[in-house]
Amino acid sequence: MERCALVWFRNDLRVHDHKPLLRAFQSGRPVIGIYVFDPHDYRDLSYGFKKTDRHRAQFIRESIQDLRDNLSSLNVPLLIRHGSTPAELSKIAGEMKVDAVYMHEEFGSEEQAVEKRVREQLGDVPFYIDHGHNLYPPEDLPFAMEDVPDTFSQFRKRIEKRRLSAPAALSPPPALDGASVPPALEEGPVPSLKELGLEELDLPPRYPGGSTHARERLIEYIFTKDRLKVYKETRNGMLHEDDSSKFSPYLANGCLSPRIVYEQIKKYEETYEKNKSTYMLYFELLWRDYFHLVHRRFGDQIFYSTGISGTPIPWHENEKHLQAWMNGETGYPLVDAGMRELKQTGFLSNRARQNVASFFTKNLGLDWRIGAAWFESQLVDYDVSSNYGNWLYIAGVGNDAVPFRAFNVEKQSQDYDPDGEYLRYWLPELRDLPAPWIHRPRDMGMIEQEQYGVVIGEDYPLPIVDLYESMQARKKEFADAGRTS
């Protein structure tokens, strides 16, 4: 059997702008791909929920099937396995006579630990690793990793001062001869949700996975619907699909390269106009790069309770409050609407994420790492660096120049959902309440409750904490810990 080049796919589920795939083709060896559904990634956490739950798992499943189809058009087979990653790659390397492994870098500690065990299993087989998750490669940045700026504003200014140009996205390789899979070695099916230990979805997925859908969404949002021109004005919307780009699930799973997004932004600017909205979408790509760099600089510190600030802020335990938050039963409509949306669809707008995370850390005072783990479990756009970086930021132990940043979830509700449209969609028990009652149902008297058919404490929960007292108590705890605004 002829030796082959193996491309190990992880969070890079595409064939465009994929340097490892291109280098595998250039090696002159027949190419084969592999993806492993490792049970470790679908295990039960000590918090009482799955590390990866059904919405996120379904998105990955669909993305893998799409990757297989796209690789097939290049005559490259994709082996799919369900088992221990080191063991499965070791089997493939032996049966397929793997000459080299090509892959994108993953710098999360769990991913690196798995890579280390795979290297040990494969012995002398060489590994070729490329950067592929960011707009700007680390080697192009105007600072070393240990000098990554402390705040995003400092980072953005240094990038823009140097006028860095993102590398052009790579085209897929041409179709060549892929490796022939021996008859005894099946390519393997995509495991079902049940086989992954998860429940089936109640409804079709909100966002279908895969690079094919990613490219369709990219063109639809920017050009077909011409939504980029108003992105800055609408991006804080929480209900309508086209208020924001919804590129994040595809970027997080590597179905879409950030350089492809950047190129389409530039194409739009050249064809139509350059405005504050086109800059704002680029601005969000920069945020994504920044969180990845913070992760590189601080490593596992992003998972510590003290975060990267090192401040020993007390975090509380309260199982009743935790369950109320996860299930959207806190008595605060914006929080509850957001948490129900997350649990039912696997997605949540950025504005809603900031509010539910602020309530979790600045009103309930619960350990931010549990909130981050719940997001990891549920979100179809989970990205380790962005998820934990954002939670550090909101919790007050990350890259925020304002350490105690708290959102008044009732005011935010009125500011960003003034008519209560978002609240009514996700909280049917409050559907008949007019504004302003829908934002503050706790203030209704018995007459109003009877008038609108909503009894607080029966039809909708009483607030589990006092909004203002809880915030003041947390602010004092931050001050006592030496972390003040």
Ligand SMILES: Cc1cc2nc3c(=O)[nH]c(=O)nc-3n(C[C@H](O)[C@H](O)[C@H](O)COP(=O)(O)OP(=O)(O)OC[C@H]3O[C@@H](n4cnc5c(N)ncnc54)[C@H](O)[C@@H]3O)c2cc1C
The other form holds:
Amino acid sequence: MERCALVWFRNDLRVHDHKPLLRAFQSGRPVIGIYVFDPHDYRDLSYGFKKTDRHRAQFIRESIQDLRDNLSSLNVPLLIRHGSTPAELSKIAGEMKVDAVYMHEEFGSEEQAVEKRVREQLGDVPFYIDHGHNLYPPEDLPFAMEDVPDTFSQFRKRIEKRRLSAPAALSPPPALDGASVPPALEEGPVPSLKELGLEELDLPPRYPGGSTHARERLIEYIFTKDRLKVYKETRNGMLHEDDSSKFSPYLANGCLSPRIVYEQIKKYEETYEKNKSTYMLYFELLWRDYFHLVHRRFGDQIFYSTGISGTPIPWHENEKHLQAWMNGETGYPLVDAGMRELKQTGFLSNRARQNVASFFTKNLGLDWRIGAAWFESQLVDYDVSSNYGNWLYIAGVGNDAVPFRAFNVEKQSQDYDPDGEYLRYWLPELRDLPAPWIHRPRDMGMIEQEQYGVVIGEDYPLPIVDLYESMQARKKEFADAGRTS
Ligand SMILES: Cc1cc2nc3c(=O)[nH]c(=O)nc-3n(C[C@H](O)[C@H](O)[C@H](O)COP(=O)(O)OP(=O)(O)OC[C@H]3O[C@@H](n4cnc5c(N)ncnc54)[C@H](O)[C@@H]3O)c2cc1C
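The form predicted together with the ligand is what I need now, so please give it after the form predicted alone.
Let us now look at the entire complex, which starts with that chain.
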């Protein structure tokens, strides 16, 4: 059998803008793809939940099926395995006489540790690694990784001052003259949720996985529905599908390359109009790049309880509070609506994420890493750098200058959901409450509780902490730890 080129897919589940795939084609060898569902990624965490739960797993399953279909139209088989990654890759490498491995760089320490073990197993097989997750590849940036700017705004200014342009997205390669898989070697099925140790979904997934859906959503959001035009005004909405792009599940799993998004923004600007909204979507892609760079610069420090600021905040442990937060039973409607949405769908708007994370750290004072791990378990758009980076920032142990930033979740609810539409959607027990009661059900007297048929403490929880007092207590802890305002 002829030696072959192996493309190892991880968080890059697409065939467009995929340099490793192109390079494998250019090698002139038959090309084979591989994806491994590693039980380690689906294990039980000591916190009492899964590292990857069913919503995210389902999104990945669908993305892998779609990747297989897309590769098959290029005559590239995708081998799917369920087992330990180094062992599975080593088996394939032996059976397929792998000549070289082509892949995108993953810079998280867990991902790198797996890669290291795979390399050890494969001996002297060469690895060809490209950057493919960002708008701007690190080698194009006007600073070294150890000099990544301290704040997002410094970073953005440096990019804009240089008028740096993102490299053009690469087209998929033309179909190969069929790479054959030996009959003895099965391509392998996508494991079911049950085989991954997870429960079935109660409802169809909110976002279908895969690159094909990603491209449909891209065109639908920007052109068909013409939503990019008003993105700046709508992006803080929490309820409606088109309030924001919903590109994140696709970007996070690499079903969509950020450069393709950037190209479509440019196309819209050239064809229709350039406005504050078109700039704002680009600006958000820059945030994504920035969190990846912060991760590169600080490495595993982004997972420390003291974060990258090194502040020793005395984070608390409280299982009752943790459960109330995860299950949306804190007695604060905005937090509860958000947490129930997350658990039921695997997605949450940015505005709601900021609020539930702020409540977790600045009211409950719980260890931010547990909150981040819960997001990691649930979110269909989980991205290690964006998730831990945003949590660090909200927890107040990131590298920004503000010493104590906290959201007042009741005020936020009134500001961003004045009529209570979002709250009513996710909290059916409060459905009959008008504004302003829906924002502060705890303030209802007996008369209102009877009038609207909601008994606080029975039908809906009493607040688990006092909003003001808990925040003052945290503020003092931050000041004692050296973060003063
Ligand atoms: C505590 C917390 C945890 C988060 N965890 C993740 C995560 O694991 N994965 C993730 O992709 N985003 C994360 N975010 C960022 C943000 O909430 C989501 O990217 C956004 O809600 C996705 O919805 P959208 O695609 O409609 O966003 P849009 O508003 O349409 O933005 C377009 C794209 O820009 C990027 N983006 C926007 N805001 C941010 C941001 N603050 N940080 C990084 N990228 C951003 C995303 O790729 C997004 O798809 C987190 C935010 C918070 C506050």
